[in-house]
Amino acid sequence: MSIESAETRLRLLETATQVFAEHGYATTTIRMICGRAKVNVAAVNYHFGSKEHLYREVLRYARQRAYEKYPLTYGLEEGATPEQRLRAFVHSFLLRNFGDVRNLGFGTLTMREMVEPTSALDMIVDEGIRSLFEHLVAIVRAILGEDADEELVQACSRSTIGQCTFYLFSRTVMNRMAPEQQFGAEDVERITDQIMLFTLHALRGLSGKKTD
């Protein structure tokens, strides 16, 4: 592949991105996008061959970039307790989904899939959500301990993420009920501390482990 179609085909993706998180994949089309690219509307089907192929390497373009940047184990040091591995987790997806403007397409491209699931929902459970979620299972079990009973280790796992996507799908209501709380990138540390304090008195509560 030449420079120059390598560029043309990044910028597709990079436009992409943006176009879908906008509108969703079914208002897209492949217009808009080369409009906005600047490229010929052939330049989708020479690169990727139709938009629903082009979709689908954009959920990957997009959820690559937001873990090369902020991976699980963002922060931490060798040797890290299973409590700063939960804040690692908790901290790393809050600013992949809504951390910098550069990461915005990949939180709202979920968002929507979740709530408007096309054909590349299987795709996206199996190459990123699946092992995300068994990465924070390790995590609960390790604190509640291992010989916890599994369906409460599920059980509390599905709480914690669930404090975490709470901030992605409600951001736009709290931002009306309480204006003077944006929970944009700068409150990253405060709503990270938040859901750490909560769960972590709920795990060590079920564990028997003494909270600090």
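Each form is matched to the other, and the largest set of C-alpha atoms that superpose within 1.5 Å is called the rigid core. Every value quoted in this text rests on a predicted model; they were computed, and no experiment measured them. Residue numbers count along the first chain shown, from 1. What changes on going to the form predicted in complex with a further copy of the same chain:
Here Asn175 counts as shifted, since its C-alpha moves by at least 2 Å between the two forms after the core is aligned.
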Second form
Protein chains: 2
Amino acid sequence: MSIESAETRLRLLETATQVFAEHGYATTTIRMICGRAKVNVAAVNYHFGSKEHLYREVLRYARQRAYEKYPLTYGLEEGATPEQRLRAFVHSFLLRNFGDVRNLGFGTLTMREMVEPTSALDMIVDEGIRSLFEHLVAIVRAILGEDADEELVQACSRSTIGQCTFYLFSRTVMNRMAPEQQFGAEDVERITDQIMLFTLHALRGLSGKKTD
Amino acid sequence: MSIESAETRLRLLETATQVFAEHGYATTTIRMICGRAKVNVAAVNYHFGSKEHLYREVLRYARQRAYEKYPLTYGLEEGATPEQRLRAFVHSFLLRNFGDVRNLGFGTLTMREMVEPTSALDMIVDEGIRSLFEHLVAIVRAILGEDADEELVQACSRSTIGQCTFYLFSRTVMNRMAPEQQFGAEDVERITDQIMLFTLHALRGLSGKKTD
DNA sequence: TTTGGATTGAAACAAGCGTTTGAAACATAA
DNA sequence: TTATGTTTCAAACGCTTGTTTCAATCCAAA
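Could you output the structure for the form predicted in complex with a further copy of the same chain, given that the previous block was the form predicted on its own?
Up next: the whole complex, starting with the chain shown before.
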């Protein structure tokens, strides 16, 4: 494979990430992607085999880049407290999913896949979401106490990540309801603070208790 | 319009609600709907004008039926406390959005519209979500205290509804990660309890404080 | 410079889409 | 029964889709 061929492939990957994120899998056409990437329509099938294969490569590509830049322990030092690790989790989650124009695609692509699953959802779950959630559960368990009821730990983990995903899923609606208050990259710090404030009060109040 | 014509129209509406909820607007074809409803493909354009007009009618229809059955004050008596009103809000939200097979469509349709907006999103926001959120904000303000910082009230409202929407948006993923623990209509009571437990501890902890 | 596989490009392909057509079937009132 | 407007139906319309074709072009090795 020549250098130029690799460049075409990469340009297709980058462009397709944007277009798939903007329009979703079904609505995106190969001609949209190729038009914006300034390559021939046959290039997708030559380099990736099909629209679906390109899409799967896009998902991998976006995820890898997002986690490289913002790992689960983003900005964390050795021997951090559970509270610090929770903050790093929330903060990196927000950054990874909509904190940067350059990896804008990842959060949107994942979100779309969750709402309108293609065959690629299993890949996303197995290669990302599962370990993400387990990471969170471990932190929540550490805060609640190691002997906390498992169902309570799970429920609190869902409540915590639910607050985070809200800013991803409800972005379009919130921006329409309160256009003066956008939720973008520059608001990540403030949102992190608010989620932490809410969550830590809840977890401390529940610490050492049983569910129901 | 004859009785049979009205029946055809209604059958199209019901069937279209299911199919749009299952596949989304773009992926759904008129032939899918008409095939399942056992009417001719021309019926959609005859009774509704176009696929898009049918879709908008479906959104109205699903919303009206869902709110009729589960209003914001579902099961609430006069003079209820803010905590009781919050519980009714969470409970009715869950029931309305995925608590019943008969109004399965509403939550899914709204969710899809939020992630992949069509021109109908403004309608959804103006005729439903805006007042829903304001209703919640009023409750949260009552719990935090009337002189609570407005930004804190807003943030806590987002954290609260974020927990609710999680069970809607992340359903596909949660069911894949833990197939033995499904989140369906029979789990609404338990989920309501868990959200309330988490949220009330957070709100009580924050009561009377300022955000920073 | 010549050769041969890799890559690109314009054009065409079959299939499926939303929509339209016009005749047939139906229902209702004179 | 006849006349009139409504509703259904099979078929076709024009268009877009993902994909394929095959000649033109490129580029490194011989």
